[in-house]
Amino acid sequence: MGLSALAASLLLAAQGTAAADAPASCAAQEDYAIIVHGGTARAGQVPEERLTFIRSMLGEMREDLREGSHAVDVAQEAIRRMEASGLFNAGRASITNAEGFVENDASIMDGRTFEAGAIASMTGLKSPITAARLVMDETRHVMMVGDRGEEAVLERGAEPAPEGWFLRARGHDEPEEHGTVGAAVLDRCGDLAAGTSTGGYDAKIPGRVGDSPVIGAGTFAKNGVMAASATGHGEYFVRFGATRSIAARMEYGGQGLEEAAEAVIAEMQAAGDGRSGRGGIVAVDAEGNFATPFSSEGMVRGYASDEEAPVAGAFGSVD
């Protein structure tokens, strides 16, 4: 057997072993939790329908987790629904770049296997988060980009966006504020997962990629530690390795989730000029504790757990 054939054989065997190692459903513990975000927010620009949508979706995701669904599947499904809702700057309601077309970025990470998948600067996908999952599951890579990467994920089962799918590109009236979406999940196996999806920011230079598809910046998950998704000024989250930094503070600095997450947000804000460096993070740790620090005026977010019914809000506390 040649080296390339041997490598392929070993890869398939490893993938099969990883799949076999994963239980069909999760029931090892009673604890489970999910937290999501719909991006940063400004006063007067958060339609109630977004919060209503999040509460309803979290109710369904909570039931899935109670019945034993895996964290990575729940994270993907929550984000896919937010992409398809037409309410957030991700998927269907993605804002357009400076040349008037949509470019999507997304990533997903499984804290159990430490595997991840991401896509960036793709223009014709119905569900970017589903494409990111395909990169993780169906390739030996972590990130695929641009038109050639888009061709690769379409060949592996990603669904193309149907004609007229992108609402913003069609010129529909929408609220000025749009938000990146993300989810962080703890399941009843004790596994963690996270994902993020975005259309970037309004009138960006075509080809710009922010933190959302960058593992360790916009998305990170590691069993026994935490899972997190970020939103905000992506360039800062990339420079500071924001979500990985939270995990490092917990692993090596002995900080709790909330302390670590707040420190990272404060560090980025201090490095900014008053407007830049702002944003927020939603995270859950291995015990099901939540953290939602943000330096922006607000952050659309919601959470639910085995003990807590779904709540959502954008400013101050959530309810």
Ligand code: ASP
Second form
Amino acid sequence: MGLSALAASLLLAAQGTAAADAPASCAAQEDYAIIVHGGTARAGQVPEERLTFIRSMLGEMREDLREGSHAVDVAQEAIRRMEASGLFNAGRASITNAEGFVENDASIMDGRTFEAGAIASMTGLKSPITAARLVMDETRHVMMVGDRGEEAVLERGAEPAPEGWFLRARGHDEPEEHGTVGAAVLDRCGDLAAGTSTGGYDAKIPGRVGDSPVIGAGTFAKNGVMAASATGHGEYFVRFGATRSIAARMEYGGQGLEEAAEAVIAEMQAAGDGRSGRGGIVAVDAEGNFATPFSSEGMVRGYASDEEAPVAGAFGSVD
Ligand code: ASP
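Show the other one: the form predicted in complex with ligand ASP, since we just had the form predicted on its own.
Below is the whole assembly, all chains and molecules, this chain first.
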């Protein structure tokens, strides 16, 4: 075993121990931070109520973190609320595929335990992120897909979408509507977590799966390094292993969060044809620094921390 492999296995062993020792509530440090996104944005396509919703939700999540909630629980809850709000292309207001029905993808990763859960191409779940968490907690797998996977998560406690739940199930007239959601969180234990949930692309081919449920593409979290969630042209984020690449640049290349995240976004944009390869990432590092690079016209995003009250925005600035 090489030195770096040894270091990695020692780190995982340490994380295993930390998992066993996790306190009921976090108070080891004062610092905590949460950053969320509500998808890529185009001018004129971002209702103010999305930003208002994010600011108010961040206020509550900030309070939970201050009181000692765990990063993975806060990431899940922030995403669950955005899914249920009916304001984003995730959960309730998911866009439909080319045949007019919703197919949800979601994932969550706990940087403390280095465990992850994901679901893809599921058509009848009330909360895709809750189902992803169930995969992480209740199975020995990372990803469950399609009808058979959906049966498995329903058997393990996932709630089916009630009649009339999906607001756009009969199609919609907003082409290229965006609004994937995601969160990255640092808690007062010093633990990191991230998650992502989406309805995917407008008029995607049924069965298509994007980056959002792929660990290392749409979602990644590793204690001591960073937590991140992505939005944008999923095929690129999958091929570039986008969120894992950011962490790798930090771990092995000594880059800071912002430099690493901007480099990965720029790399994908350069590989595209001008329109393709675009998107954004929200990320937080182990010290609570944020990064929000995007190559799309805009990205709906917001953040809060022990020092900063909630702010949100879609284009150049946040307030
Ligand atoms: N990344 C998502 C996907 O490719 C879409 C998005 O974030 O807008 O499914």
